[in-house]
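Shown next as structure tokens: one chain only, the form predicted alone.
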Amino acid sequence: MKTRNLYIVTYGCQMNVYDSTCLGTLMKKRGWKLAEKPEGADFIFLNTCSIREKAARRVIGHLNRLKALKQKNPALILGVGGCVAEQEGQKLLKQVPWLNLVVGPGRLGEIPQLLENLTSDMPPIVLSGQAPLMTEPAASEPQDHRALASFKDFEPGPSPISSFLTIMTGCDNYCAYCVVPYLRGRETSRPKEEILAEARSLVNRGSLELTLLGQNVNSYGRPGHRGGQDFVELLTEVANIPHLERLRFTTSHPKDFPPALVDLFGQLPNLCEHLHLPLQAGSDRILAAMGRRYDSAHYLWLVSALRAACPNLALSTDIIVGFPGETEQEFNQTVKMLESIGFDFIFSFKYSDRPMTKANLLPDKIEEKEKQRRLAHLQAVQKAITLEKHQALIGQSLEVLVDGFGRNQGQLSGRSRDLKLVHFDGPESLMGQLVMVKILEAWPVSLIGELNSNQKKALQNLN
């Protein structure tokens, strides 16, 4: 039987990366091979993001470019999954009539079975809706693709050195600008034992670092969720898995950050000194209009408590500029928050209308030119803050998990415990290891270093 090739393209958040990994595992279980290029693939799948208008447009552009490949190979199956698929559904077929498969994020686990009989000349299939269906006829109860692909069905062999692990899906917050709750549904926590089993499997197969994922991980295990335990208890149990060197989690909502979770940053040795804590805006009026349910004073108090528990904690955040009705004064309040807190880096975006959201119906929309001006100013301020923080690291040695190659020949790269990107010269044999790197140069997006003297001696002894 001819080997069938699968090519997956992933857009958006870490949860999409995790979902694509699970789908690839299920497909390999059924005899498919992951391809490195779209040419020659029998099935091309785009796992998409719709949180911003620009992200959705990129997906449509990619599908348009794939039309030529489809014309050359009429037998090619072309599919779209994730949030764009859930949002557009049947409408996506009108924009891209050469599609064969449109699958929402809660139903990716059905794809392997569908492909057993699906051919390119059949009518397109559209699956949306939040309820996941079982993908194995012998399963005792319905399970989603995460449960099926996570720890039971992984093929023998090494896992990534740094792995994502989704612990819950959906969101109950319904922020005014965000479409995620309408596309991924209400919050659902995975059972704790299932998460722990997957985490142990990943660590036993080589992962030194795990990142626990959810739209709002802090609300894991709330009453009514399947998980049954709170996030502090889960995080502590994962941290106690033998040989797990690093533990991270994202994303956290500032309104759901109990003192016990703050304290963990000073208690768990393998909990990394980095936290992503979305702010979105510095104006209390805008925060209220966004439906964030905290004010700037609460956010500043939380940052102070976190830094008291972990003085060297690196903070990153999300910022939206140009929310409907945002005045120049309110934008400046956001800039002042950046300067006051001193984030290590930020993810910043212009507000864009999203279907189904409350903000989509608000008046007083900000002109595109003005949103762009504000974004450029915000990013310039943050660039200077990040560079100053990076320059302060010159001469220090950071622990780096080597997971890639730098731009230059013979250069390796990896992340420090506080998520700084570090490039340095070293042999490929260090891939997948924790090494100490002395910082020599600082740039706004990365650091340049060299193996420190002790690390060099240890390497020489091995040779």
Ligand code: 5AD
Given for the second form:
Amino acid sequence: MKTRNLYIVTYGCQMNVYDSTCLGTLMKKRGWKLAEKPEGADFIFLNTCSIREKAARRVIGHLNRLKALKQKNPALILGVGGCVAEQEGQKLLKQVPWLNLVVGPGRLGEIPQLLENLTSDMPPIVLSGQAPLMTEPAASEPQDHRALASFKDFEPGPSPISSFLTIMTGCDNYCAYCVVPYLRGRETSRPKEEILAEARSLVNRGSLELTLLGQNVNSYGRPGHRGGQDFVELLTEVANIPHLERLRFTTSHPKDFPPALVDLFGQLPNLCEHLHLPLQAGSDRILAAMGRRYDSAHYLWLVSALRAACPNLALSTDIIVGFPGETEQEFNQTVKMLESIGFDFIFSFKYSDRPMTKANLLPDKIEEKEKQRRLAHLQAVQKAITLEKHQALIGQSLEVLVDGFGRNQGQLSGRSRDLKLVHFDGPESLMGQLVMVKILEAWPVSLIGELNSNQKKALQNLN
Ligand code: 5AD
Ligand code: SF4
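Moving on from the form predicted alone, kindly provide the form predicted in complex with 5'-deoxyadenosine as a structure.
Below is the whole assembly, all chains and molecules, this chain first.
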């Protein structure tokens, strides 16, 4: 039988990247080949994000563009997965009648089996809700794609040097603005042994860096979760895997950060000096309205405890501007928090109304133009802070994990332990290696450096 080609496009968070990798692994096991472009593919799958309206709109735009391919090749199977699929379900078929498959994030594991017999002339299939982690032993196959893409032949990605590993899914926090709990379901932890086996397998296959993923990794193993145990214990055991050079985790909720976890930053040598800790807003009234269950004082206390445990810890955060009812003064409290904490970088967003959420029903929505103004101001403030932090690194040597090419010919790029993007000139043979780079220039989003002189000498000796 002719080899069938699959083309996957991933939108959104790192969890989606991981899910797409799992799906690719499962499909390859069944003989599919991963295509590099959509033209000529037999199955095109968009793994989607619905966190903000703009992200969801992009998916529809993409599906409209794919219509031409479908017209050229009527046998093409077109599928949508992830959060837009879960949110829209059947409705998506009305908007995009040329779709064949709509699959929520909890049901991705069923796609390979479905594709065995699905043809484009059949009625479209919609799957949503959460699949059980494992079906009964008598059933033909377990359904969860994470458990299914067994770690033995797990394909690490986005690059094998640095891999993602999902340890828990779902969210029980119901922040007022957020659609995730409605689309990704209740918190579920993967069994510790399964995670450790997958982590060992990834390291054995050459991953030097692992990032443990979850909507709220700090809830890992919370009583009542299936499977998991304590997050601090899990992190410690993963960190102890021989030859694992770097360990990261994301995302953490500031209300769930026990002192034992803070202390790990000073204790585990391969736990990298970077933490993503979403603040969302600087005003206590807005934080309460968002349902975040911490206040600015708690956040500041946590930051100082983390910095006491690990003085060179880099911090990043998420901020939403223009939450319903946010006054100018409340917005300024967010700006003040950025100035007093000094984040290394931030992700900032205009509040976006999402279906099902509590904030969707709140009065006093902020006008789009005003949200845009606040966002631009916040980003300008942060740009100066980031640049200042980058400039302070000039002259220092950073350990860089080389995983890509820079924009210029002969330039390599990679991340430092504290997640700074560093470009430098060097031979391709350094790809996948840890090198020391001396920083020479600072830019708002990246640093430019040169290989340390002893590293250069070692390379000359090799040539
Ligand atoms: N509008 C704007 N930003 C949002 N986020 C989540 N929901 C919304 C929304 N409705 C942001 C939060 C979260 C990040 C992943 O996306 O800052 O931490
Ligand atoms: Fe959304 Fe809040 Fe859960 Fe994060 S913690 S996924 S923002 S509900």
